[in-house]
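Here we start with a single chain on its own, the form predicted alone, put down as C-alpha cells.
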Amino acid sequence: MKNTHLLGGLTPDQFLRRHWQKKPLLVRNAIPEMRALLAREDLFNLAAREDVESRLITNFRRQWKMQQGPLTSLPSITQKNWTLLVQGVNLHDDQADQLLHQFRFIPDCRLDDLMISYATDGGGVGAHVDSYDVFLLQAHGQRRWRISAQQDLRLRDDLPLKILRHFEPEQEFILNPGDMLYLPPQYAHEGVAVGECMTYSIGFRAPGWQELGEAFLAFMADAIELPGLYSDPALQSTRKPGAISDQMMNAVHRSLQKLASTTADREIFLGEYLSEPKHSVSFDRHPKPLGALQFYKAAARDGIRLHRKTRMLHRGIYIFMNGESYSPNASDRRILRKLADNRAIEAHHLAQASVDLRESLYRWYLDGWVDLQARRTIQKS
C-alpha cells in the first residue's frame, strides 16, 4: 500500500527533518479517492463493545459533557455537535489495520493506534493540545481545522475535558476527504465537523518517564535476589538507642548497590514494555486448530503473518513479543526480525527455522498471535 501522496511529495527522511516534532504539514489529497473504510453503522457496533475504548462528547446547550464506552446508546446523527471516538480501530479491523501501517516508517515501538473520530455538524472536541505526534486524514465529508503555535496551554478547570482556556488560532483549513494535516507535540488545535464527517486519527506513544521509571522498578522487583539477612557479630552496646549507627548504613548501602540495572535489564524491559499490547486487548484461541504437523506443512506452503493486534519487536540478540522477551539463536533471530519488520514472512525463510522456533510458531498460533498467509482476508472481529 506504498502511497507517494502520503506526505505531499516528501521522502519520510525529509518530512522527519523538517516537520517531525517542529512544525505543521497540510496534505492536500494524501490519499486520493479515499473512502470511509468502516461505515457508520459499524463503527457505532464497535463503541458498545466491551473490549474497545470508546468516548462520546456533547456539547448540547453549550454544555460539555464526556462519557467512556461501551456506549449501547448514542444521540440522533440528526442532532448537531456530538463527536464519538474509538480507539484502536486498527485492532478490529483489517483495512484499518493496512492503513495504519502506512505510517511505518516511524519505527512500531512509537506507531500507536488509529482513532476515528465520528461527529455531527458542529461536533468535536474543543481546543486542547495532545502530548504526542499526530496524523488527521480527513475519511469522510468534512472538517474546519483552526491551529495554533501558542505558548499559554493553560486548561480550562470546570470542565471533564483538557480544552484549553485561551486559543487564539493563526491559520484554518478545510480539510476534504483523502486530505491530511500533520501535528507536532503541544501544538494547539480545533477541529469542527462540517455536516456529518469523519476523521482518522494515526497517534504516536509518548510515555512519560515517570511512567517509564515506575514500570521499570516494577519489573526490577520481580528480577531482583539479595539473598540472606543482616547481621551485626560485632555489634557493641550504645547510649543512643534511637540512632540508626554507620555499621548498619554502610552494610545496607553496600547491600542496596547490588540492585544496580545491566544494559540487558534495560534492554529487556523496554522491549517488553513497548511491546505489551493494551489493557483491553485480548487473542482469540483458533477454535478448530490444526494440528502441529499441519501447521508445519502449511506454514512451509505459505508463509506466516502476525495478528494485526500482536506487537512484535526486536533488540539486539532479543526478540519481543506482546509483553514478552526471546533469545533466539542467531538463525532464529534473522528470521524473527525479518517477521517483526515485515508484520510476515514468506515460506522459503522459514526453511532453516529450528526445532525450538517451529515449536515457538506454533504455540503462537493456538494462542491467536499468529497465522498463516493463506488465511489473510479482509475482515473484522
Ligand code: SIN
Given for the second form:
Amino acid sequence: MKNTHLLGGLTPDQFLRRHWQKKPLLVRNAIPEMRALLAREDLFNLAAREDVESRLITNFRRQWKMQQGPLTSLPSITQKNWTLLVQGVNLHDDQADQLLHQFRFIPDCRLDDLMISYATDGGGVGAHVDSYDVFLLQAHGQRRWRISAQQDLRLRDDLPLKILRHFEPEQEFILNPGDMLYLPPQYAHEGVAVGECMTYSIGFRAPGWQELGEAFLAFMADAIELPGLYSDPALQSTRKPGAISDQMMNAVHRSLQKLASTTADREIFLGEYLSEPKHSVSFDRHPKPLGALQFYKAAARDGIRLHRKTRMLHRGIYIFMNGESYSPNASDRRILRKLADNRAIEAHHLAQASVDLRESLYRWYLDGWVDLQARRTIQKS
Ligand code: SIN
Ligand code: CO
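Next, give the form predicted in complex with the named molecule, keeping in mind that what was shown is the form predicted alone.
Next comes the full complex, and the chain you just saw is listed first.
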C-alpha cells in the first residue's frame, strides 16, 4: 500500500516539480509510527565489519576528529558529542532495503544508499553541504536541524572533515521519529542530536561529469580495435629531422577518428557504469545451491527476486546487472525488464523464458545475485 504521508500530501510528481534539486521540504510524520529498524547494537556490529563503510566522528573538548571503520571499539554511550555513520545499510538488512522501496518513484540509477547515523546527545558532523539529494528521516530520538540557502560554501581547512567556514542558519526544526527533511544538493545544513538519536539518510547520487568521462574512456579503451600500424613508403628526406610531418599528423587524425563512439557504446557504458556495485560490495555465493533442474522447478513454482545488493537496470534492447550488460531476445527482455522494475518476478512470467535465460538465471542464483522468491510479496514500484 502506498504511504500518502511520505511527501506530506504531495504526489511524487508535485514533489519532483516543486522541491527535487530545488528547495527543502519538511514532512512531519512522513512515516507514521516510525521505529528504528536496527537496534543500536546491530548498527555497532555492522560498523565493526570489514565489508561495511563506517566513520566515527567525535567532538570532544571542542575538537573534531574522524576515524574510518571498521570500528571495533566505540566511545561509551554515556559520553556526549559523538556520532557513528554507517553507509549502505540497505545492502545488509532486508528491512532497510524495503524502506528504500518507498522512494522508487525516483529511478534506481539515482539511488546511492541508506546511511544510518547514531549519535549521543550533542553529536553531529558539523555544518556542511552534500553533493547528493538527501531525505533525512528521523528514526529514533530527536535531532535539531538548522539549514541555510547561503552561497558561501567555503570550508574550514584545519579539520579532518568538511565543515563550513561560516554557517548562517535561516531555519531550524526539531525532528521527531517519523519526521523527514528533504534537502537538495549543496544546501547548507547541520544536525545535532537532542539526546541519543538515530537518523536515516536516503541519499541519491548524480554522476559527476569528470568521473563519468574518465570511466567512459576506460570502457572505450577495452573495446578499441585499431589494427595495423603507421606506414610511410613514400617518405622523403628531411632537413628538419625534429619536426612531425603533416603526412604523419593527417594519418593519426584519420586513425583516431575511428575511435568515435556509437550510441550503442554509450548506452552499454552507462548501464554498466550505473549498475556497478560499490567497491565494498561482494556477493555471497549460494552456500547449498539447488541443482539446475531443481532450481528451474522451484522458480516455476515460486518465482524469483533480486538480492538486495543487486543493481539491475534496463535501457532499449539492453539489460544491465551488477556492471554487466546483456542483449536478450525480445521475449526474455520483457521478463527481465519486469524483474528490474519490480525487483521480483512471479512464476507464471518465467514460463516463456528461453533456455539461455534459464541458464543465466541459474548462474545468477549460484552467484547470489538472485534468489528464489519463497512467496514474498512482489513490491510494485
Ligand atoms: C547525520 O545523520 O548525522 C548526518 C547526515 C547529514 O547531514 O547528511
Ligand atoms: Co549532510
